[in-house]
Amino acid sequence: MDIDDLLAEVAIDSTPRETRDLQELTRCWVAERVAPEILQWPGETMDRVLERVRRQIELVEDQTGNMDPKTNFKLIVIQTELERFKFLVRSFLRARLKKIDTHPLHILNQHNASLASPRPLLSPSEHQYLTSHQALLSSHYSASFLSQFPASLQRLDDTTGGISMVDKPDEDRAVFVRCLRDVGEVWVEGTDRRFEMKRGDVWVVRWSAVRGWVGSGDCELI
């Protein structure tokens, strides 16, 4: 561990929760915005969001209609950072959920892989979700036209003949990555393109090659 590495442990211990909480969210917001495929769900941070923002709504209602001056500016300053909450939560659950609607069986398989870990692919309410979308959709395609093929062709999920019927998001498209530690060497599966990533450095990359660290926490996506 180098000097940088120590004072970045000593900032972010000074930073209050909130402020943390808040940055953690932006960067799941511009992540999974930029990402081609759905990412990890955030639990814990979401929670604690979430939490947040349920008792500075309690608090907004408690306090309307006093006709202090100053609780009053409070009031308003309590507000704008609500809603500063509320709209990257918004638009990172609107980012999740055409994801979902885009890719739902491969996601759906993606989500039953991870449910071994401690942290599953997507949240109980984005899952039951899925399953309602998809039962519906399933229902509307056999009565619409799935009921008149035969019995080997009805199936939205099949893979035979080496050609899968389950639609996947592009994992080779470029992203921007900036690299948090020296990650090392990083081929680029298909080519012979290999690049030295170390702190601090920025690079447009395909997605697929850089997928595990941003994963791990080595690099962001911005």
The other form holds:
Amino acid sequence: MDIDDLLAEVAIDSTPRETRDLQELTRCWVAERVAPEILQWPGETMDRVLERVRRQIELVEDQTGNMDPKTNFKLIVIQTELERFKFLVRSFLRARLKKIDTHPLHILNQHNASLASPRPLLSPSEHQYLTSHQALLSSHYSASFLSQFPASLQRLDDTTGGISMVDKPDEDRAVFVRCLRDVGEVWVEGTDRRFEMKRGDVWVVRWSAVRGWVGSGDCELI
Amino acid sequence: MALPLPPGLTPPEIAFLCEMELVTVIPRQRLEGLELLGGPLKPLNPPQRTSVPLWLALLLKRQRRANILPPPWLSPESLTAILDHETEYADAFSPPPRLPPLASNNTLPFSPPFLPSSTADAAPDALPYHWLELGEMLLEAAADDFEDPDNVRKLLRGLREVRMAKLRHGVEVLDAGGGVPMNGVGGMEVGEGRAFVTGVIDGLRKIAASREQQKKDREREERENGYSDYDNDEMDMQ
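Please give the other form, namely the form predicted in complex with the partner chain, since only the form predicted on its own has been shown so far.
Below: every chain and molecule of the assembly, starting with the one above.
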């Protein structure tokens, strides 16, 4: 390790919280856009980012009356950045909503299983959306046709006969990942494929094979 | 409200990502420091060089408040050298820039677009992740800051073609298991190749699914309780 490396290390550790949050949010957004299944809700990061966005909007509203050209340009910069952040947050939430709409029952099961852990899968408002949407949907189904079926055929989450009615995303889909730390040997279950993933490497692998490392932050989806 | 787009980033989204890359500008006007959402912005004092995100650099450039200093790898000499390397080694992309040392374990490691791989003191001999997007955007908005923009444009086009040919050629090694190394690939190239590459791998996987499932079950049983159960299953079936 030479002096450059040491200096660089100090620089990384002193990166402001805001910049790290932006990086984390960006990473979550890309991952959510690419991953076949819904990922854990990044609660703390989102809380901080949303709070800052709220304060920034207040600032813009405060200063809009000011016609001084210098402040005016500052405001343009601030607003441009604000719009970029809003896009990021909105696109992230919409990508999650799409997954919730596609596989509601599967995600609800996963969420209920994750409630015991400190970080649940869905945010409170996502959970509320999911449950009330499902309640509306099932009451509509039963009012329009399900109630006329025999009682044994009315369930929407039947698993008898070895076939589950609950749709699942394809967890084996291929994804592009970048390694952020050395993770060692990766083994794709069901095949003879084994390979070593080192820091900085980019691989095309099955989502199920790298899911754990993406969750722990050792790999990122691109 | 749900997003109507298919999985994978669209080209405008990749460009949006690329706009977070840091580039070096030479300001022509003073600008006080600002508290931005993505961290504080240092005051701009002409003619002192500063690194700012690309979106801000483009904004400053359009209003003629700053000049952009193109990164060293975006010079004709560097691009020629990289292009030579790309044509010489036909089976892999040219290596990405050297990574900075890993920070202490509790912080998240940085990755593009948050690595300073496109500032004035970036490495001159390697293409960073967002090379194509960044090059195109700079050439479009700040062509007058390049010494020889036409030549740079030509070289970028050459590089793109060589590399796309490699990506297409790499299709031959795809199989159901996945596990394809793609070191040095660029952001826009991932975006362009994603649908095809993952489509081929997924398609092959579905064809081989039943054989794979058998192998998976067998391996699980071997791991859990040796061979006895497997034999019993076969007996039951007969």
